[in-house]
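Taking the form predicted alone, here's one chain by itself in structure tokens.
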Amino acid sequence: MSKLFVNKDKMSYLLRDLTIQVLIYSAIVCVSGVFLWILFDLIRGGSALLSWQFLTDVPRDAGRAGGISSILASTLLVLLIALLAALPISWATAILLTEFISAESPFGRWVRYSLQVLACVPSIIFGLFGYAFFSLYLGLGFSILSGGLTLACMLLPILVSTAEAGLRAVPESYRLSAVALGMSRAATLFHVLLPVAAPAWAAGLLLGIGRAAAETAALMFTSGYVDRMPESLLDSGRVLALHIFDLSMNVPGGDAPAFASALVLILLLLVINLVAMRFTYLWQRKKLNAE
């Protein structure tokens, strides 16, 4: 009877292992189904159009015909300095909050629910911000600074809270191990924790640079809509996520060139994505065969 009852239970085990097997891979095969699908429907509508000359060419028409060499200067200068802006803050707090101040104290849970205040706000709330502040205020006006800031804004509460995640996930152990052997703070930040948490790190730039090369209707109040060339920073500038919306929605017959410039948004992040998550590898390697 005993091994009667230890097979059912052994039975049960299985089966249950079993079901989240399958829910698991099945949440990953819809997954990977829904982006597989996304993507055929971008190649289906705009592979036709993509080439080197579309790249290359600037629009005409209303986007109609040419290309999108100037769309993708602007795209790629406003994320450059969203992320130059965002980055040294937004890391920097996350060490703050890690490693220089206690989880209870009054500032650190005011810092924190800051940010998750901060992340709940609408996209338009900070194109107003950005056209009150950045482009009225400080007199930036509609350009490429004025939205690379305002989307800088925008990426803060990611970047903290992924890099804050990253490095408590770090086991105490390594921590102490550091001082035992007599190494200050900054070096058990560089040589230790760092190496440790630098996927969670990527994976939360990651999440910005998406966020912020889809971004719309911030950039709508801020870096403008002109799909000209830009010649300095104070231009202004159409993103790629901001001529998608306007090819679909406002320009008759725009449907093609909308498809891709989507395509090209896509393949885009993927590049992105790739280039980050191998540096970051490759980073991390280096820095555990020096130990």
Given for the second form:
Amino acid sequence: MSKLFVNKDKMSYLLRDLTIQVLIYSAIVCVSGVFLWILFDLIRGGSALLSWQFLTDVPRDAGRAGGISSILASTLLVLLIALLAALPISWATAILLTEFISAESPFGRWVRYSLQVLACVPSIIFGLFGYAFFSLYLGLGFSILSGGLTLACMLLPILVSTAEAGLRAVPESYRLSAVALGMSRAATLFHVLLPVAAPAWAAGLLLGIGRAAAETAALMFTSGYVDRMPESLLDSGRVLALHIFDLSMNVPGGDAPAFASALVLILLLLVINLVAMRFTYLWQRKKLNAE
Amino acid sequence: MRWMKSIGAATIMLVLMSLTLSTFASSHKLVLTGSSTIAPLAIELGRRFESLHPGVRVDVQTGGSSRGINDTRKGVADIGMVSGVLKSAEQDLQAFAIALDGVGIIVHASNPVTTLTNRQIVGIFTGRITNWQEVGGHDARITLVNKAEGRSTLESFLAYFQLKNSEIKSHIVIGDNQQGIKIVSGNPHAIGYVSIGAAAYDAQRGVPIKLLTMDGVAATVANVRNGTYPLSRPLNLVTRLPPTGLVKQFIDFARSKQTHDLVEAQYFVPVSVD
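The form predicted together with the partner chain, contrasted with the form predicted alone above:
Starting with the chain above, the whole complex follows.
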């Protein structure tokens, strides 16, 4: 009698486990399914046009013919400027917020609050701000420089909050051990905290790059619409996302190159992701094992 | 070490400053901003103009007709791009038409309706006619696609049918022409209005839409050109002052016969100035 009950119990446990497993796997299938669907759609629509020539030719006939070499160059330049401007500021802010002032201090709260507000601002607002401040007031005009700086403002909240979360996740005992060993604050930061927090920082950086590379609204008014190969940072240059938007919404017959450009954008982001993750892994291993 | 650093910093400053100066010193740069409809054409015009005038650069920025007007007034742009007739409040600007763009009513290709009278169109857009059956189609509810406030296609459409935007009972509000075409091609019961050139181009290439005949005149680029199609709008270049120098050269070039192929390549109708 009692044996039967146990078996029945076991059965219901098994059933429950199985249900949960199925649910979890179906959630995973949903998440990666969306990505695969998008990727499949892009490959179907864009792979016919994708070639070496497409990557090395400048756009012609409003983007229907030719390639996207100048667009790629502008995209990478805008991205570079945005990261060069945003990374030092935001990472320094994150270090200040976690390591040098207490989490409850009014100043820390105020900085965090303003970053949260900044994170909620729609990108078109950044675009209008960049247009008014960088392009007109500072006289940078419609240029890669003003586009990159506008993007940098937009990236601040993402970069600061991810870097801060990464540093906070480092166990307090590490800091105490470092102090006990007589390490200076800077040494603790560079030899203990940063290597441990590196994956979180890399993840934040990748989120930032992803958001920056996909940005259209903030750049329409700042880095602009010119599809020529940029000769200096003060030239206007069209980025990939804006090119895709223009081709699919504004140019009759622009769908095929729009698909191909979107495919290039996705591949570019994939490559950047892989390289950054690999680089972080190697750096962390070297740093933590050597010492 | 310290002096090396300061020399490095000074060098970077100098390079940046010279870059800035060299860019602003060149007076051979034309900046055009405005209508997204005109921008692709303006880029092609600019490319040909650059090849004819070495050393000149034509920078085209988009963002809508109202941006073109603002930037031209403020002097940020040398030339504004404005689609549609200038309003009474915009008469301080000088307008030069470079092309015509017809506005046509589109429905899904499977829709049996091929023509609508002006009365029927007004009825549909003001919500008095809500079923395709009433104008000779299937028994299905009409999905009305309208353009967003500020779009010059909307303004031409309203002006022609003497409607106010508040009277239009739209279900979907869209921005650009291609968006309208995509929505109508995906909804068998939708009706909308877009640039004839863009719609004809897509219809030819198998996108399931069709242009309706309006008051007996087929909505074709040819009918816009010969003036029989009633609903069209000019695509303008505008300036704050009467154009001189390079600006005048560019506007004259854009209105000349040597650019007609570029205008037609963007599915617009060239205007003859001479």
